[in-house]
Amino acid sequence: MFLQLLINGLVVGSGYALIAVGHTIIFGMMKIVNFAHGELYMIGAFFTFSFVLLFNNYYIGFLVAMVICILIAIFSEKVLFHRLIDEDIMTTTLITIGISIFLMNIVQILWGANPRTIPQPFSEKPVIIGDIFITKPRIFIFFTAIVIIGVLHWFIKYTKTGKAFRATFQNRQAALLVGININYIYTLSYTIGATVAGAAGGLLGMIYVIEPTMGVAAVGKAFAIVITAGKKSIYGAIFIAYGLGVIESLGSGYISSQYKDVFAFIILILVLLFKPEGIFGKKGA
C-alpha cells in the first residue's frame, strides 16, 4: 500500500510542480502577487479538453492547446500584467482577483458548469509491478513533467537568455545597468509561467474532472508550495510540490482523503512560525 500511494502522490506532485514552478517564475521576476494563475492551469484543461475532441487526438490537442496558452500568456503580459509590476500588493491582489473571477465566467459561460474529464489515448488496462497497479495517463504525466521540468532547467541553466533570466530573477537592477532587456525577460519569464501551469491542466485532466472552479484550489496549493519553499527558489519549489503530493497521497491512505487539501496549510503554517523566509529562502528574505 506504502508504494501505491507514493506513487499516486509522485503523479499528484508533478502537476504541482508544473503549476508552482510557473507561479514562482511569476512571483519571484515580475513582484506580481498572481491570483489569476489557478485560472492558468483551469484555462490549459479546458482548451486541451475541447481540441482533443476537435482533432480526435490527444497529442495534437494538447499541443495546439499549449500554442494557444502561450498566445494569451503574450497578450495578456503586454496588455496588463506589465503594468502592474512594481505596483503595490493590494493592488496587484485586487486585480488579479479581478482577473481570476472573470475567467471562472468566461469559462462557465463557453463550457458549462459540467464537470468532465480529457479524453486520453491509453488503454484502460494498467501496468502491474508486484502489487503495485499503476494506469498509463498517471506514468504519461510523471514521465512529462519532468521532461518539462528538465527542459526549462536546461534553458536556465545553460542558454544565454537562461543566463540572463537568472540575472534578472537574481538582481533586476544590475541586470539593467549591464545591459539586459528585461521588459523582453518579464514576457518570457510570464509567458514560460502561464504555459507550464497550463500545462498541468491539460495533463491532469485526464485523470481529474475539470471544472470553471478548479484552479481556486490550485492557485492555494502554488501560493503554499512558493511560499513555503521561498519566493525565489524554483528547484525548492519543485522538491516542495512532489512532497506534498506524496503526503497528501500518504495521509489521505492512512488518516483521511477529506483532510488531503488541509497538509500543504499545515505545512505552510508551521513553514510561517519557525522559517518564515522559506525552506529554501535566504535569510531575512
Partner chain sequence: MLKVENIAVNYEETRALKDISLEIKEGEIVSIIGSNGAGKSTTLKAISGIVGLQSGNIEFKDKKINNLSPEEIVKAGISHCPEGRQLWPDMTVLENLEMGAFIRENSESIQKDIQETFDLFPILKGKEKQTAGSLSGGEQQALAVARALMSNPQLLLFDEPSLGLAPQLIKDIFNKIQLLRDEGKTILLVEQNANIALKTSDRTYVIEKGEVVLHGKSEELIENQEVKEIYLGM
Given for the second form:
Amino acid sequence: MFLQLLINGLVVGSGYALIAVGHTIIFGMMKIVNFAHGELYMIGAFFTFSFVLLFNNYYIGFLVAMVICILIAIFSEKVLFHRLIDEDIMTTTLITIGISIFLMNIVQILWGANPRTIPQPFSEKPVIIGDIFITKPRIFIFFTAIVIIGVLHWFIKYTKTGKAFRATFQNRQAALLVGININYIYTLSYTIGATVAGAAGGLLGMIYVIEPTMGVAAVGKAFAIVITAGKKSIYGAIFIAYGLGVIESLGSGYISSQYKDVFAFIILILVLLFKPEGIFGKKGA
Amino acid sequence: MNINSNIKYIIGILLLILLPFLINNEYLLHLLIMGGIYTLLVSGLNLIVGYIGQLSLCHPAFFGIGAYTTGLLFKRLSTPFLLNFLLAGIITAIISIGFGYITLRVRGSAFIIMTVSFLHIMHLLVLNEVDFTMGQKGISGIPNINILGYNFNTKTSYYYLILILCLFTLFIIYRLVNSEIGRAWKAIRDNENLAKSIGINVFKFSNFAFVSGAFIAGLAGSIYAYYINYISPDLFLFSITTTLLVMLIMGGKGTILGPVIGAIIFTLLPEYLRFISEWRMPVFGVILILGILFFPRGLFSIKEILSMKMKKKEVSS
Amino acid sequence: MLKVENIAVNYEETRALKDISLEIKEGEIVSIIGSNGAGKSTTLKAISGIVGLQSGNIEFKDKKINNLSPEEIVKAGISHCPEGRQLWPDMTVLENLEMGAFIRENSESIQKDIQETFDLFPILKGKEKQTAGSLSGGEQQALAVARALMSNPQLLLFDEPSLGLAPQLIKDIFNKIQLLRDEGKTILLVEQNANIALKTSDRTYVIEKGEVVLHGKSEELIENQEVKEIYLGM
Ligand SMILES: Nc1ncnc2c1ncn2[C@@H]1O[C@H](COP(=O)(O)OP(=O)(O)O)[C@@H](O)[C@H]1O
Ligand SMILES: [Mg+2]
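Cool, the form predicted on its own is there; where's the form predicted in complex with its partner chain?
Zooming out: every chain and molecule, the one shown earlier first.
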C-alpha cells in the first residue's frame, strides 16, 4: 500500500512539478502573480484532447497541441503579460483573474462542460511489480516529465540563452547593461512557463478527467508550491511539487481522499507561520 | 458635507423609499433586493481591498458561513430570526478573526493565495460534511423572516429591510472611513512601512477591516438565506468572488458609493443582457481586464480622470 | 568621443536631471562628483540607455545614441559598471564574466580575455567556480569591473567603484582604472568620494540637483575653495 501510494504520488507530483516550474519562472522573472497559469494547463489538456482525436494518434496530437500552446503563449505575452511586468500585485492579480475567467468560460462554451479524458495510446494492461500496480500512461507521464525537466535544466544551466535567462532572473538591470535583450528573455520565459504547464495538461489528461475548471485547483497548488519553496527557487519548486504529490497521495490513502486538496493549504500555512521566506528561500529576498 | 449635498442625499433616500411604488414590478424589485445584498457584500469587501489594499478572494466564504449559520440554526434549533441574524454575523466574525490572525501577517501574493484556499476549503467542507450541512443538496425550507409576529412575505417588505440595512451599514462605514481608523487604513494602503514607522499597528488595523467586512457579509448571508429560502454549497464558488470584484473595481474601490453603484449596475446589467446568457462570465472576465487597465479607479472616475488631465495640462503649459 | 548635450531625465513625476552637458575625449579619465541624489547615476544610466531622455542629445563617436537600446549601446562600445556592483549572486565568477561578453560571438577570444582577467585581478584566481554572492566586497568589485571589461568597450562608465570598500582596496581599484586608461580605454567615473575622483581624473564635472554647477581640470578644482569646503570637507 505504501509503495503504491508513493508511486501514485510521484506521478501526480510530476504534473505539479511541470505546472509549478512554469509558475516559478513567470513569478520570479516577471513578478507577475499569474492566476491564469492554471488555464494553460487546462488549454493544453483540451487541445491535446481534440488533436489526439483529429490525428488519431496521441503523440502527434500532443505535439501539435504544444505548438498551439507556444503560439498562444507568445501572443498573450506580447499583447498582455508584457504590460504587467512590475505592475503592483493587486493589478496583476485582478487582470489575470479576468484572463482566467475568460479562458475557462470560452473553453466551456467551445468544448462544453462535460468531463472527458484524453484517449491514451497504451494497452490497458498495467505493469505489475510485486503487489504494486502501475498503469502505462502513469509510467509515460512520470518519465516524460523527467525528460522535460532535464531538458529545461540543461537549457538553463549550459546554453548561452539559458545563462542570459538566469542573469535576467537574478538581476534585470545588470542583464540590460551587458546587452541582453530582456524583452526577448521575458517572452521566452513566459512561453516556456506556459507551454510546460500545457504539457502537464496534455499528459495528466490521460489519467484524470479534463474539464474547463481544472485550472483553478491547479493554480492554487502551483501557488502553494511556489510560496512553500520560496518564490524564486526553480529547483526548490520541483522538489516541493513531488513532495506535495506524495503527501497528497499518502494523505488520501491513510487519512481522507475527500480532503486531499487541503494538505497543500495546511503546508502553506505552516510555512508562512514558521518560515515565511519559504523552505528554499533566502531571508530578505 | 454642505447643505447642498445633504439635500441631494435626502432626495436620493426619499426616492429609494418611494421606489417600490414607482416601479411596481416584482422582478425588478427582486433584482433591487439582490443589488442590496451585493451592496452589503461589496462594501464589506471594499474595506480590506479598497482601504487596506490587500486583495481578499474569500469574501463569498463569509457570506456562505452567515447563510449556513442561519440555515443550520433554523433547521436544528428553530431559533428566531433576530437571534439567527446576529449569530450569523458573530460566528462569521469569529471565524474571520481566526483566519485573519494567521494570514494577515503576510501581504501580497501569499495572502491572496491563502484566501483562495480558504474559500476552496470551506466549499469542500460544506460539500463533504453531509451529515452536518446536507452536502450538495443544500438546505431548503428556510421560512420567511418573522420579527415579533410580523411576517416578511412580500418583496416590498424585504426591500425595505435591505434598504435600512444598507443605509445603516454605509453610514457606519462612512463614519469609520472618516475617523482615525479610516486614516490609519489609508496610511497602510498607501505605504505600509511608513504607516508602521509612525506607529500604526498594521496587523491590528488590517484585521479590524477584514473582520468588519466579514461581519457584514455574515449578516448579508443570513438575510439572503431567509429571502431565497434555500442555500447550497454554490455560495462558496469562486465565480461569486469574480462577480464581487467586477462590482468593486468597476464601481470604484476605496470609495463609499463605488460599491453601491457597482453592485446595482452589475446586478441589473446581466439580467437585461440575457441574450448574452452563456457569454456572461467571459464578458465579466473581459470587463475586469479592461476595467483595471483603463478605469483603475472605477467607471465613474472618468470625470475625475478628465479633470485631472486638464489640470496637468494647465500646470505644464 | 562622448558628447552629452543638455539632457533632462524624469522618473515618473520627479525630475532627476534638469540640464546636463558634458564631453569626454578619447583617452581621458573624466569624473563626475556631487552629493547623494545629485543625478550622477542617472547620468550614466542615460548614457547606457537604461533610462530614457526627456530632452537633449547624446553622441558617441559622432553618432547619435540616445535612441538606441542598451544592447545596441553596449555593441557600440560603451560598458557601464553599475553602482552597488549588481552581480548575479547565484552565478559563478566564470559565468558572470561570460555574461559580460554576452554581445560577443567569438568564443576563443572570449576565453582568452577571461584568462587575462585573472591576470589583471589576481584576487579572483582560483575562485572561478565560486558563486559571485559568496565573494568578499573587494572581490565583488573586482569582478564587477572585470565583467564590464568583457564586452571589449572603448568607453567605460564606473558608478561609485569605491562604495563600501576599505581604503587599500579603493586604492587597488583606482590603480586598475588608471591602468585601463594607459591601455587605451576612455573612462567616465562617478564618485561620491571626491578626493580620490579628483586625484585620479583629468577633468571633473560637479553636478548638483541635476545640473552641472562647475567643471574644469581636476588639478585646478582640487584647489577650488568651494570644492574644498563642500566636497572635500576641508
Ligand atoms: N528609480 C527611480 N525612481 C524615482 N526616482 C529616482 C529613481 N532613481 C533615482 N531617483 C531620483 O533621482 C534623483 C537622482 O538620483 P541618482 O541619479 O541616483 O543620484 P546620485 O547617483 O547622484 O546619488 C534623486 O532625487 C533620486 O531620488
Ligand atoms: Mg548614485
